[in-house]
Amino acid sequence: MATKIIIDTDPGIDDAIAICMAINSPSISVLGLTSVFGNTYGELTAYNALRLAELSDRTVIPVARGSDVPLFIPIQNLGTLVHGDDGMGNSNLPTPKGEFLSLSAAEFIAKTVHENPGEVTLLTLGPLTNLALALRIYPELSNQIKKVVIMGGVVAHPGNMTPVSEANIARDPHAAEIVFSSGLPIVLVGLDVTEKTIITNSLLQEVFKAKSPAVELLKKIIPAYQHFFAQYYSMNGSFFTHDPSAMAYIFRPNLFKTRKTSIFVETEGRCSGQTVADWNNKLEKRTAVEVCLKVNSRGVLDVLKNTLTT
């Protein structure tokens, strides 16, 4: 039976790679995409989600538009330097043909989970604003979602937004704190593992040989991502495997070694957005999170290549 997932996303070039992996695989049933601000402004990420949904030739993927702003803090530090002003490498893609659902992202998440209790995995690839809103309106969701796999955070590695924070968490730390205190069954796929797996230009050239609408889109948008990593990380055509690593967890969780701990999120000051792992139970008790600390990088890259080319 195919794994039922909702993808909450701020597309985003690496979001696009991860979503294409899911769309291309018969083992994944994408029940919907929900958009959120992050890699660029919310209006643009929403339309990018529509574009990605239209790549599927197996099923119609609904798209619900989500939050354009964080819960409490001003919108700041969008990912346009990395992903381009349009979130898709300034590739000037055609206007999507589809339309958004009348439901908001939070409402869609709640409705879909209620209709499939205990069966839906939520994969979050952007700020956690939509999930936090859904939990505030429908607190019973914490007992009905099968699992939440979060690409975000960092506990034993430098941050990429600040010295201690990862971008998805830092862009809405209050939302993240709500989610981590909710009791949801969470797996955190953060920079501790995503920066250990490198997508090389040679691997990309193998992927680009495949003939599919998804791969054709990736050919157009990935060069901008490569340019950023070459300029700022001297990676010469390679880049870190952020969102695709979280998607790889959905396919093969055994590729990751995890350790359970409570996670607390700093919401103000110079450490805002830091995900604090309470390894020795010094803080108040809350439901432990599975934190990915080690990864079989070769396995992750195999999953990426196989899902995009077969």
Contents of the next structure:
Amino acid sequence: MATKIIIDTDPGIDDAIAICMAINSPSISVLGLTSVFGNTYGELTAYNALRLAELSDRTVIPVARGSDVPLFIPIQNLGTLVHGDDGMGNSNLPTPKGEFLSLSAAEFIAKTVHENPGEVTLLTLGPLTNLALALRIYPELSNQIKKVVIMGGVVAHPGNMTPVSEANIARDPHAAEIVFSSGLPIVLVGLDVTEKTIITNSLLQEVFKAKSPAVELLKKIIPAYQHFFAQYYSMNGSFFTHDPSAMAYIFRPNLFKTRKTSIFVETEGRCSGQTVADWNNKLEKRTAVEVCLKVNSRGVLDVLKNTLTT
Ligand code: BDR
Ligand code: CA
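Can I get the form predicted together with ligand BDR as well, since the one above is the form predicted on its own?
The complete assembly is shown below, putting the previous chain first.
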């Protein structure tokens, strides 16, 4: 049976790659996309989510708009330098035809999980605001969501927002702390593994030979992402595999080596957004998170290529 997932996302160029991997794969059933601010303003990520949902040629994928702002802190450090002002590499994409659901992202997550208890995996590719809101209103979700796979955080590697924080967690640390203390079964696909897997330009050119609306869209938006990584990381056409790695986990969890530990999120000061791994149980007990520490990068890139080209 296909894996039922909801993708909570702030598209975002790497979000778009991850979503394209899933939408036409028979082993995955995308029950919906929920949008959140992050890589750009919430209104723009929401419209990008609609655009991505419309690439599905198998089913109609509903899109619910989510939060435009973090829970408590002001909006800061959007990802427009990386993803362009529009979140899609300033690629001037046409207006999407579809409409948002009347439910908010948090309500959609809750309704879908209530209708499919124990069956829905939530893949989060942006700040955790929508999930935190859903948990605040419907705390029983922590027993009813099958698994939450989070692209975010970092435990033993430098951060990409600050020296110790990853962008998705840093943009709404209070939401992340609510999620990590909720008791949900969580897998953390953080920078510890996403920066170990590198998409090269030659792999991309292979992908770009495929003829599909999804690949046509990726061809338009990825050059801006390559440009950012060339300019700021001297990566010369290559880039890190953030959101696509979390999607690859959904397809093939065995590509990752994990270790369980409680995770605490700093919410204030210079270390705000840090995901602290309590390896030796020094802090209060909470449900352990499966933290990805090693990755079979070749395997992740194979999943990426196969899902985008077949
Ligand atoms: C994460 O932050 C966002 O900018 C990317 O889309 C990815 O989800 C990487 O830190
Ligand atoms: Ca993202």
